[in-house]
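Quick heads-up: it's one chain on its own, the form predicted on its own, in structure tokens.
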Amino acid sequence: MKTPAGQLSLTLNTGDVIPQLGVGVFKVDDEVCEQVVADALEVGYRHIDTAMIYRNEGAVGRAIAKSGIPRDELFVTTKLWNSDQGSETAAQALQTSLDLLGLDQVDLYLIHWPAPLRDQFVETWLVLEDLHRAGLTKAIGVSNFQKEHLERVLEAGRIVPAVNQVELHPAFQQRELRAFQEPLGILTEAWGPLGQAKYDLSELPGLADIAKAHGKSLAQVVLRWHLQEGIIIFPKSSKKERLQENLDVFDFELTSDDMAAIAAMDADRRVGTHPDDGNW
């Protein structure tokens, strides 16, 4: 796909292009979430993050539908819910996405959890793989997995997952996890990447000193640390001016001391779900 000019792009392991930069509908109701879509595509947004259970894939579809931007021109992903994980239900799944999203094939498709009390996560990834080679998906991923639920699908399946889209922001920033799937070629997705809210981005220490030192607010400065760490991340907002100002990342850049400083605020602080625990 073509990225918009000025933003940034990674590529996945099957060679295809992913902005870095997205935006994502998780709790975004269906009434709204339309007109959220529609304004982040105006002001520039290509890629967008949706889910089976945020219950808003028929919202995205009838903005993209509507925006009249062409279908190379987007990146669209979506993800398998838990109950709909096994070698019996998966790819119907898929087909019941791509029918509320108006399309013919999503860029990519992500397990959402790995649920491992349900221990479907392997025989799902091998229906993934066969979705993918029937061309419904360009690429196959997972979602809040962890270096042993990466290792069973490894040792399982014969793609490797394009990315694993995890929870991730300053005071918690999934070194360990990274180091082991990046090499492989799996790339990082950050959600949450202001954490959630759930912390004053304030409260970090000399975050403050960076955006005045660049003109920028603490969450510029965040998504901008996202970005040049290489992690694809998509945040929230329903607020086109506060989409606006999301997307306003690409006119600085931190330097090797800024990016150090925020490394060092790293408290494995985990502020969502852990993986164990999302079983539903």
Ligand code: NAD
The other form holds:
Amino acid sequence: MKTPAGQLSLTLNTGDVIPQLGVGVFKVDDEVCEQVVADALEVGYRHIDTAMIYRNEGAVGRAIAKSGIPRDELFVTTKLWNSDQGSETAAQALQTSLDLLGLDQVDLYLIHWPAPLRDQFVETWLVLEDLHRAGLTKAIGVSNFQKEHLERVLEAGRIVPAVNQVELHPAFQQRELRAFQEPLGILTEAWGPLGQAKYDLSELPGLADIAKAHGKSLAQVVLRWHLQEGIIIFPKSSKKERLQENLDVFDFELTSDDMAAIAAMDADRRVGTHPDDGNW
Ligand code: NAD
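Swap state to the form predicted in complex with this ligand from the form predicted on its own:
Every chain and every other molecule in the complex is listed next, the one we just looked at coming first.
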């Protein structure tokens, strides 16, 4: 695909372009999700992040179909759930997702969690490589993988994951993991880019001053920081005004002092599940 007008994009290790800012639909019920995705597409989003476990792939698919937007102008990611890990089940899981989405191919397919107690993520990765070769997904990647999980995949596999999608926000910046991934060409995707609203952004020291200086909201400054850090994001909101607000981050630039001030907000403050504990 090409970069949506006025937006930023990055290039995956497959050579495919990914819009750097999309919309996520975690905890958006299937009944409202179709409207949320329709609103997002209407205001200009072209990248949607869903997952089998969100139980809203059908709604995402309906919104895409009704939008009339050509398939090659959209970037769609979904994820394989833990209980579908394993060489017997992973291929069927992607087919089920494709059927729900009404697509022949997704742009990116991720292993949602390493689920280390299952110890099936390596064999699952090899299935994803086959699915990529079969053209059912343009790119493959992982989510919530720690360095040691990535190392096992890199050792056993022939394809380097295109992305690792992990919890990342100003109070939890994942500097060490990003430093490991960067030379390997693994792009970082942030989930919970706004801290999942589990802490108030106004608690971040100095953020309000930066926002005031740029005439932007606290959320917009945080999203802009992700973009300038080279991170892919897909903040979630069910409200059209907020969808618009979150997309309105391409007309200003944080200074190096702003970037340094936000770097200093890192507080090792995880708001979600630790990857070793995501064994559901
Ligand atoms: P987020 O950081 O995007 O926060 C969402 C919350 O922020 C919402 O409750 C919303 O009320 C609030 N919000 C949104 N825009 C705002 C604004 N402009 N001002 C103030 N508040 C605002 O958290 P998230 O939804 O958990 O993460 C984004 C996406 O990441 C998800 O929708 C999903 O696609 C993905 N995700 C992936 C995983 C994973 O394990 N791979 C886990 C969680 C989320």
